[in-house]
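So this first bit is one chain, no partners, the form predicted alone, shown in C-alpha cells.
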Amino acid sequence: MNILLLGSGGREHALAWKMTQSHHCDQLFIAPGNAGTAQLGTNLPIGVTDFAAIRQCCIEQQIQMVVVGPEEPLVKGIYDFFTHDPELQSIIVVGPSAKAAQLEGSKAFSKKFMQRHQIPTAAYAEFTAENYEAGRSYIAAHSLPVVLKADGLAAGKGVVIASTHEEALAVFEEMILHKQFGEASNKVVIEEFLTGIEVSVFVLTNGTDYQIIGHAKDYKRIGEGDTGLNTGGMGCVSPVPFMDESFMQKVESRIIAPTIRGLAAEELTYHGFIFFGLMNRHGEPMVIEYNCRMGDPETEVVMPRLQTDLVALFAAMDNGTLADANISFDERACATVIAASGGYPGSYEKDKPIEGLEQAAAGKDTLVFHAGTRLQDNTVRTNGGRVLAVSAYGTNITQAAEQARQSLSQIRFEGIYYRKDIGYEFEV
C-alpha cells in the first residue's frame, strides 16, 4: 500500500525506517520529512496541519494509510477530517479522533478522565482567570515543589516545577494573566509533585483491544547528571531494568486496561498510539500524562527493538484483529543519544553543514536517525535544536549507550552538543 507519514523529526525517521521494512509498504511519502526520511521515501513540502494539501496528496498519490507523527494535527481533528470526507474515508488513519486526542490536548480533560476511571495520578486542581484569586490561595497553601501546567498544547514548554511559592505565583500570573502560551494557558492545572523515576510505556489500540509495543526512559535535562533546562529529550534507553514482569503487570492492570475500558465506555474513537508517561513511585506506577502519539526520542529506541511488522500492526488495528497479533522484541538493549545545536534549548543557529554521517552509520549495530536536518546542494545541514538521534544496540544499556556515543563522536557540525551520560544510572 501507499503510505503517507506526517512529521519531520527523529520520531518520523524512526517510523519511516520501520515501515519501509514491511512488505505491505509499496511507496512511502513523508510530509514534510527531513534529510533522513528522504533516503527512505519521497518528502513532500506539506505542513502537518495543512489538511487541504494533505487531502490533495492522498488523492493524487492513491494513499491507503496515513500515519500521524506529531500531536497538533491529531488535536486539530485530522482523523475526523478523513472520516467525514467521502473521498478519504476508506484511508486508514493511525491516530485518535479530536475528542479522544484531548487526552493530550487538555491536561484538565485527561485529569478528569483519570479520576472517572480510578487511574492513579497526582492530586490536582484547575484554575482560569475567573477564579484566579482562588488559584493564588491554592498555590500559597500547597506543599513544595508544585507543578503548574498550561492546559493546552504549548510545544512541550507548558510545564513548570516551582520550588518556591513566589516562583509558583509568578508563573501562574504569567500563564493566566499575561497569556504566556496564548489559549493553551487560558486554564492552568496545578498538581502535586511526584517523586520517583519517570518512564514511558507505548501502546497501539483500536479503542477496544491493545498491544504494548515497548517501554523506555528518556532524559529531559540538557546537562549531564540531569541538570539544567528541560528539553524535548536528550537521549533514551530501553528496556528499563526495573520494569520487570511484576511492575508491568501493575501498569497493565491499573493503568493501561482501565484507560482502554474508559475510552470504550465514553465512546471515544481511538485508532493509534497511546504514550503513557509514568512515574515509578516506590514501585507503584502513577500517570503523569497521556500523549496521543509516539514520543521523541523514545521512538528511536522502541522501533529498533520491535521485531513485529509495524504496518501489519496498523492493518490489524484497523480490521479488528489487533488482539491476535504476536508482538516480539529484540532481546538486546537499545540506547539513543541526541546531538543538539549549540545553545539549545535556548536560541541556536541553523544551517550548519554536517559531516561524518556515513562513518557513524557504518558502526556495528548503529542507526542514525535525523531530527532537525535538511538537504541542500547534496549537503545535509542542521535545521533544528535537536539535530540527530544516534541509536545503538548492546547486550545491556551501558554497552548500547557506549556504542551510540562512539558512533556519535564521528559526527561533526559547528556547535554540536550531546550528553555523555545517557543511561548512567543503569551502568554495569
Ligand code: AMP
Second form
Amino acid sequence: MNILLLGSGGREHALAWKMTQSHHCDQLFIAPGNAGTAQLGTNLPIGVTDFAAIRQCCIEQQIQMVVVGPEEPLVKGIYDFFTHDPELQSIIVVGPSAKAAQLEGSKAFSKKFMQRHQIPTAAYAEFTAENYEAGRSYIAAHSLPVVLKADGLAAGKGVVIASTHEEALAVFEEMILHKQFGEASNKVVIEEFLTGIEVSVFVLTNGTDYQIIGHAKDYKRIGEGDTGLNTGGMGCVSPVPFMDESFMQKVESRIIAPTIRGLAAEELTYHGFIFFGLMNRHGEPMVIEYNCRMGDPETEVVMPRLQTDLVALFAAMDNGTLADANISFDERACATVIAASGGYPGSYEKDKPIEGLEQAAAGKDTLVFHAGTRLQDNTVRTNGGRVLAVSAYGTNITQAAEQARQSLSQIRFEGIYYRKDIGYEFEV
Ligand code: AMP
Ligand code: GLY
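Now that we've seen the form predicted alone, could you pull up the form predicted in complex with the named molecule?
What follows is the entire complex, opening with the chain shown before.
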C-alpha cells in the first residue's frame, strides 16, 4: 500500500526506516520529511497541520495509510478529519481521535482520566483565573519542589519544577495572568514532585486490544551527568536493565490495562501509539504523562529493536487482529546519541554543511537517523537543534553506546555537540 508519514524528525526517519522494510509498503511519502527520509521515500513540502494539502495529497497519491508522527495534528483532529470525509474515510489513520488525544493535549484531562481509572500518578489540583487566589494558597501550602504545568500543548516548555514558593508563585502568575503560553496556560495543573528514574513505555492499541512494542530511557538534559537545561532528548537506551518482567508486570496491570479499559469504557476512539511517561519510584511505576505518539529519540532505539513488521501491525490494529500479533524483539541492546547544533536548547545557527555521514553509517551495527537536516544542492545541512540521532546495537548498553559514539565521531559540522555519557548509569 501507499503510505503517508507526517513529521520531519529523527522519530520519522526511524519510522520510515522501519516501514520501508515491510513488503506491505509500496510507496512511502513523507510530509515534510528531512534529508534522511528523502533516501527512503518521497518528501513532500506539506506542513503537518495543513489538512487541506494532506487531503489533496492522499487523493492524488492514492494513499491507503497515514502515520502521524507528532502530536499537533492529532490534537487538532486529523483522525476525525479523515473519518468525516467520504473520500478519505477508508484510509487507515495511525493516531487517536482529537478527544482521545486530549490525554496529551490537556494535562487536566489526563489527570482526571487517571483519577477516574485509579491509575497511579502524582497528587494534583487545577486552577484558572477564576480561582487564582485559591491556587496561590494551594502553592503556598505545597511541599517543595512543586510542579506547575500549563494545561495545553506548549512545545515542551509548559512544565516548571519550582524549588521555592516564590518561584512557583511567579510562574503561576506568568502562566495564568500574563498568559505565558496563550490559551495553553489558561488552566494550570499543580502537582506533587515525584522522585525516581523516568522511563518511557510504548504501546500500540485499537482502543480495546494492545501490544507493548518497546521501552526506553531518555536523557533529557543537555549536559553530561544529567545537568543543565532540559531538551527534547539527547540520547536513549533500550532495554532498560531494571525494567524486568516483574516491573513490566506492574506497568501492565496497574497502568496499561486500566488505561485501555478506560478508553473503551469512555468510548474514546484510539487507533495508534500511546507513550506512557513513567516514574520508577522505588520499583513502583507511576504515570508522569501520556503522549499520543511515539517519543523522540525513543523511536530511534525502539524501532531498531522491534522485529515485527510495523505496517502489518498497523493493519492488524485496523482490522481487529492486534491481539493475535506476534511481537518479537532483537535481543541486542540499542543506544542512540543525538548530535545537536551548538547553543541548543538555546539559540543556534542552521545551514551548516554536514560531513562524514557515509563513514558514520558504515560503522559496525550503526544506523544514522536524521532529525534536523535538509538537502540543498546535494549537500546535507543542519536544519534544527537536534540534527542527527546515531543509533547502534551492542551486546549490552555500554557497548551499544560506545559504538554509537564511535560512529558519531566520524561526523563533522560546525558547532556539533553531543553527550558522551549516554547510558552511563548502566555501565558494565
Ligand atoms: P511532562 O510534559 O508532563 O512530561 O513534563 C516534562 C518533564 O517534567 C517530565 O518528563 C519530567 O522529567 C518532569 N516532570 C513532570 N511532572 C513531574 C512530577 N510530577 N515529578 C517530577 N518530575 C516531573
Ligand atoms: N523524548 C520525549 C518525547 O518525545 O516527548
